[in-house]
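Let's start with one chain on its own, the form predicted alone, as structure tokens.
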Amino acid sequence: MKHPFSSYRKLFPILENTVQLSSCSQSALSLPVRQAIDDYLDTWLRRGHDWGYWMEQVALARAEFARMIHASADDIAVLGSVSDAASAIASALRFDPDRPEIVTTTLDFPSICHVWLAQQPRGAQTRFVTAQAGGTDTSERVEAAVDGRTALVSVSHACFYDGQIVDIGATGRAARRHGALQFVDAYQSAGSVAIDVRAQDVDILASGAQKYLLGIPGIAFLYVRPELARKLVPTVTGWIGSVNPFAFNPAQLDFADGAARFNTGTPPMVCASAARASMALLNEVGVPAIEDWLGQLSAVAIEEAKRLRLGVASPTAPGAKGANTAIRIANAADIEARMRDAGYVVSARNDVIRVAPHFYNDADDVVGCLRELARLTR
């Protein structure tokens, strides 16, 4: 199988001696990405202090999200997380007696789940779709569970467990026919799987850039659709989020117009300077062409688990599923640290291997990677 990215392999040095398979938790790091962090710190280091710079970058970031998800850079707030992001819509939303619903999914990452339920004393209440780990039903479940009641429905992407894939423009739909909001994490799908927000009429989607985004912690990139945004009051803010933060005008709370009124404090400028870096890589590659490859390196997963007799905890059937493919393993944390030190970075969760491959990948690193699960597990 000739690998289309073949050539990008050196921008990542780990490359050379370890198989980094762990997008899902940690992607590799690229030369881009190093370089932009070096020039941050430098700029530190000879100027001491460099605010525009730092700024433009942060700019610079949003722009790049912004063109990954086909929506305006206006339309982007800057955050520390994705539990930040969903805090921020949280708290600018009405929990009436009779709209008091968030409807997510048994199998959504806990941070976010964790914030709904932290909206109880506010009268929100939070119901949660049985979601079956290889399941390729989790968008019909929540179709089904959305009425009259529903102010919310949060949905994963791309399951951070298995992989599964939901139809964020059925779900959306089925939210607007309620007179519901949507908010996607797309945390495990942003930069592995295409996006489009306009097309896909998406209300709230936000993402992290550790994981497919090839980026570090600490930054978050949240869309709000502009007719949605404009609406909605977070009371969760800082002074990024004024029309005028260099006013410096502590009495006054005149919120930006569009998703900025959702950024907070001063925001995270080394890791924006990373991101920026890291998701122009994306956008040169292009993410279309990378969901296609690796959609093809999880049939090799599939087919290669499959003949090696490994229990596979991810859907089966193309395009259910992300670049994650989730091997179930008693001992997962053992088995991790034992697969770092044969030379293959993956990543556990409670009872599964994740084999989480980008686009810089091949299908010898995905073979080579469950040849040696499975000699580890028996």
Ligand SMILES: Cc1ncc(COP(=O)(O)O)c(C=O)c1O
The other form holds:
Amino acid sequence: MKHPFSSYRKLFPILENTVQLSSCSQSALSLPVRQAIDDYLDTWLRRGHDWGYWMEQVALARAEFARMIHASADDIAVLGSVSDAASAIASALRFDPDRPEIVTTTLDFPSICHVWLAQQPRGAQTRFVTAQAGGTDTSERVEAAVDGRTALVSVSHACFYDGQIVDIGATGRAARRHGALQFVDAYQSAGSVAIDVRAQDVDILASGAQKYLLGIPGIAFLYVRPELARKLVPTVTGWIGSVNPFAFNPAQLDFADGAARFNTGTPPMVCASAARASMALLNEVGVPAIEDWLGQLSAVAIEEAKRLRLGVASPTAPGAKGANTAIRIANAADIEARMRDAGYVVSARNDVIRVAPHFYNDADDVVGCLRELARLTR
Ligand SMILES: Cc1ncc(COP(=O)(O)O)c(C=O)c1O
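With the form predicted alone done, generate the form predicted in complex with this ligand in the same format.
Expanding to the full complex; the earlier chain stays at the top.
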């Protein structure tokens, strides 16, 4: 099976001696990202500070994220985490007694669910749709749960646990049909699954940089549909969210037009430098081509796991999951440590080991990893 991106492997030095398959948690460090972080440190060391250059990195990172999801850079806010992005959105919502519900699923990432649960004193009621690990009907279940009492539908595009994909177009249409909004948590999809916020009619979407975006933690990107952003008034804010942050007028609060109103304080500049470099690389390679390759690696993983009689917690139908293939392992944290000693970086969650390749991985990486997993668990 020919690896279409083998020429890029040299940009990821760790691959010389380690098989990194942990993109659901932290992807491999690339040379351009290291260079971007070095550049930040260098400007700090040599110039004392370089606000102009650092803010330019933030603007370029926004532009790369926008390009990746087919949005305009003006539709993107920059925050510190996906949880912060969800909180910023929650702060702008009202939960009236006749429309109090936030519909999410039992397989959404806890942090985001906790943000919704924290809105209870403001009148919100969080409704959990049961999602099955390995299931392929989560989108339908969410659609069925949405009604005139729904204020917000919140779904993971790809699930952190088993990688299952939710049809965000379908859940978004259900939300809109009932006068609700949709929040898409794209932390496990952006960079590995193609996203087109216009074609998929997305209201709000957030992702951080650490996973399939090949960056580091400390930064998240929040897309808000422009017509919607203008109507939302956040109650979590800061000077970078105002029309002119450099007016320095403490008595005037005027929100920037569009998504920029969700910015808060000084952006995470070093994280933005890293994210600018990593997303430029991903955009050069092209996420649709990456998605296609990761689909092929998923098929390899599922077939090999079956052959080795490993339990697969992820959906096995083509296209039903993202890059992550979750293997059921009782003592997953212990096995993750032993896999690292054997040269494989994977990621444990509760009772699964997540094998999560990116475009720089090949079929030998995936097969070798599963064979080692089988060996360690026999
Ligand atoms: C799907 C998903 N959403 C949200 C988060 C949390 O993101 P953050 O720590 O940036 O708030 C994670 C972290 O693993 C995740 O996998």
